[in-house]
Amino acid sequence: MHRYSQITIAIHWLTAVLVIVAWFTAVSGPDARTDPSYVHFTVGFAVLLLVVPRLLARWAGAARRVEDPQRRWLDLAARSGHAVLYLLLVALPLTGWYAASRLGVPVSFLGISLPSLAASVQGAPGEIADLHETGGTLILWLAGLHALIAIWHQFALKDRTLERMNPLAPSDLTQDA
């Protein structure tokens, strides 16, 4: 069993609390123009930033891939879920942006003014920030279901695939870099 690096697994649970704070701090309809939530941008961008060096990091084998030929299904359940996540990662700050710049609200980033990505309009910013908001809640739901399953191979399958990403877990595991 190979743990993941502490950089990877500070940036696994920074992101995990930013997406409940930008989940927190949203603001919808009417609000989200007159009002808009600053925090929800600056966070949102934040997990943006943080998903590249994760993926870079995965994709450069940071930690191994757990295999078992007895459950193939569960490797391409996993494979498939954490794709999703990663999707969800990316697309929610970036139809943020779109959103906040069709409501022509500035968005800025730690003081740092941004692009708009699209035109301002005066009536609803359009089916992108519907797709934003409704994305918002399903990546909690699935990073509840991850977590769950992640306990699940802790306690029912006793493999230890939890104390990978666990900063506090035993040394007796392997570290990758």
Contents of the next structure:
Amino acid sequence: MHRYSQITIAIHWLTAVLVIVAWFTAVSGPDARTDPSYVHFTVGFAVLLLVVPRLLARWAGAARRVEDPQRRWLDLAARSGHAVLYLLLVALPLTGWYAASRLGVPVSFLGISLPSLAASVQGAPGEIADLHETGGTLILWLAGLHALIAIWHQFALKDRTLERMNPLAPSDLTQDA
Ligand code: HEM
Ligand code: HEM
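Alongside the form predicted alone that was just displayed, please also present the structure of the form predicted together with protoporphyrin IX containing FE.
Okay, now the whole complex, with that chain kicking things off.
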């Protein structure tokens, strides 16, 4: 059984906290134009900043390993679920940036002004902004399901899945990337 590296574990839990903060600080309706949340923008961009190195590391070979060749379908399900989560972690900040541009709201990250991705409009910011709102809630449901599945692995299948993401787990697990 392999565990993730400490850096991957740190990125995972930090991302989870940032996504939850992004959800709680999200503003919609007329307030999204007149009283936007810069905390929402900042944590959203931080998610993007963290997911890029993680994905590059995965592509460079630091992916999770198949632990049990007898349960290949479970492995395929896990990989697909993680792929959707990664897709949302990239798409949400980008579509949010686009939505803010359409609303005419200036966007910055830690004091650095970022360019607009689209011309601003007077009315509704459009379908991509709608997708951002739906996706922003979808990721929370998916993450909740993902957490329940991890707990099921740990306590019903007893395959120590949760320990793979626990920075304080006993070190008898070999380290993965
Ligand atoms: C917004 C919240 C969350 C997001 C976006 C998220 C995302 C992810 C992603 C993308 C992976 C795949 C990592 C990789 O292989 O590169 C992963 C793995 C994992 N996550 Fe989460 N996660 C979240 C919350 C949670 C929570 C609350 C738990 C536990 C209760 C959890 C437990 C795990 C475990 C145990 C793994 C390793 C699974 C394995 O090796 O098969 N995650 N998570
Ligand atoms: C993981 C990252 C993010 C998540 C989970 C997320 C989530 C959400 C959610 C759930 C809403 C809808 C709020 C509601 O209906 O009450 C929303 C709205 C919005 N978000 Fe995000 N967001 C993220 C990143 C960003 C980023 C990086 C930006 C901008 C740079 C942004 C800009 C916006 C804007 C402008 C709206 C209002 C859209 C509208 O009124 O049509 N978001 N976000």
